[in-house]
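Below you'll find only one chain, the form predicted on its own, shown as structure tokens.
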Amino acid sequence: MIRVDGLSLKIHGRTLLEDISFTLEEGRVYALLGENGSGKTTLMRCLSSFHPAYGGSILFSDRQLRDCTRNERAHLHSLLPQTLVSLDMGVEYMLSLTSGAAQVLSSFGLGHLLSRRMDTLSGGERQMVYLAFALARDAMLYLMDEPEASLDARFRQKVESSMRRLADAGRIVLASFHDINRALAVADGILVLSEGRLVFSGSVPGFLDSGIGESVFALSRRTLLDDDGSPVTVFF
């Protein structure tokens, strides 16, 4: 279990996160929602030790994140960042830095990319290489900042299947989304940030009942029937 209590962050006098508290449980996928500038990436960076000067507490199984060594933190979290640098190196060499990463890429049907260089890949291909690198690490928490950006429907499905496999193996996944409908389809729990504050943390049904989709994102919603005749809520 991961517990965040009173998390706050100020940089150059500007408040980026304010008094954020929530709990993440093993075996679950969590979707992090919020408009641009709401603090999603900043929150993930705090959870991945990128911003060590935060206020409040981040506990990984009762261990304070700020008190862990670099080697200890490497086994606590794995981050897929939003900004993916086009490195001047071969794909095979990059993935060789993490055991099993090349096999993960091949499981996506992308083994042919191993002979390519990172700076020759498309945005979607580079996204999948970085995802393979992140998934191959053995961690408690997998942080994915906009993991479906630049991906077509086929690879979005592979990403979402990977999230579910991690959760089924007892890991925790926290992924940020722009598309609320994809988040609702994938996640067990929802967190919503607005202007650096956490305005919702709870289940998918709780999110639908809260009216956050309408009040924070100014969206409308409609209930449709899926192929099985079950009702599905869609925001637009």
Given for the second form:
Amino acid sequence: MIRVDGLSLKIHGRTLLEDISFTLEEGRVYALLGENGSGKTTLMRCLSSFHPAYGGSILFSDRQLRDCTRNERAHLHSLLPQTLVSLDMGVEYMLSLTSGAAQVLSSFGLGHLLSRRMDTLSGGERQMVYLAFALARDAMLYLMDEPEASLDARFRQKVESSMRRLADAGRIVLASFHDINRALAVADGILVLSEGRLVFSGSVPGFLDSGIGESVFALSRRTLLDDDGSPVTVFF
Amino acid sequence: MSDRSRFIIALVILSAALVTMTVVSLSLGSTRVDPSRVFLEGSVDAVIVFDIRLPRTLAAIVAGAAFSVAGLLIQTASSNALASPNIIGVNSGAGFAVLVFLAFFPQLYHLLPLAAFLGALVAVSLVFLISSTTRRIPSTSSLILSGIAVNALFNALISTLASLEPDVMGTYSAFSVGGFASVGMDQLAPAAILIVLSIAAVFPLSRIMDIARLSDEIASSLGYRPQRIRILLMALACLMAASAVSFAGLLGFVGLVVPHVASFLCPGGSRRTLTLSLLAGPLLVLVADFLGRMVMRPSELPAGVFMALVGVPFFIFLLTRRSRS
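Taking the form predicted on its own as the starting point, write out the structure of the form predicted together with its partner chain.
Starting with the chain above, the whole complex follows.
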């Protein structure tokens, strides 16, 4: 279990996160929602040790993140960042920096990319290569910052099924989404940030009941019936 | 062709070229040397080869290695393909310190590499301090802009010192373009030791360098502190470039161009780029030094001047090839 308590972060006098508390449980996929600039990336960066000077506490099981050694940190979290640089590095070489990453890429059916160079890949292909890098690592928490940002439906499906596989294997996935509908389809739990504060944390039905979708994101919603007749809520 | 075979081919060709160029640099020069007399003790030929050409050749090799590896480290640490020792202030800071030493403490010349290192450290720290406070400009351009400002400051200080102390003026003009005309073993040895040690320290860091190139966030999620990695790489770069400045002068261009040549020859990990830079840098400097002393003999062009004359067109050629591919 990961327990975040009273997390706050100030950089250059600006408050980016304020008094955030929530709990993440093993075996679940969590979607992090919020408008641009609401603090999603900053929160992920705190959880992945990028911002060490945060206030409050982040507990991985019973270990304080800030007290962990380098080796311990490396086994706590794995991150797919939002900004992916395009390097003149071979894909195969890049993936060799983490053992097993090349096999993960092949399992996506993308083994043919191994002989390419990073700077010749499309945005979606690059995203999948970095995802393979992140997934190959053995960690307690997998953080994915906008994993579906530049993906078409085919790749998106692979990403979402790998999130589910990680959760089934007892790991925790926290992924940020822009598309609420994708988040509702994939996640077990929802976290919503607004202006650096956590305004909702709970289950998908709880999110639908809370009216946050309408109030924070100014969206309308409609309940449709899917093929087998069960109701599906869609925001638009 | 796979990256691995490209690397091996580049490695073999560059090694062969470097060995050939070393032999050529030792055997040819403004004076003809009789090979049969080189190993006769006390002969003029022996003096020319072992006391003049050997230190000069070694100096060119060591300086070429130091500037190009420093360039690669600085480009990695600043994530900026335009960064190089002379652009972020290493050369002018080290150059100023060297001139201060030559003007005021000429008897302590064996401490020159240390003075150069301190000068470089001051200049680079200033550059980073200024660029980290300019929040409105994107960090890559702010680094270059602060580099230009700090370089201008140190170059002005160098000129001031050169006009106040006319004795150093002569030394200064040779120093500012960079070259190996008067390098002796006693001047080369302490700097060379520092350079060899700091280059040896870089190789174990190559995996971390690659991870830092991918993304700071990934490096942190792997448990590293990317900021510390960058500072360490910068400090090593300062140490080697500044040591090289202490005997080679302000040889600017190598550090910018060689890492690009190396990654053009074989795109891939830092270990390969490092290895190829270690061969291509000395080769480039040796060629520049050799041609500089052969083309207009018996007078000579400093290596720094020749390198710009030959290196700049070559660099432009590489850039256009690269943008087309």
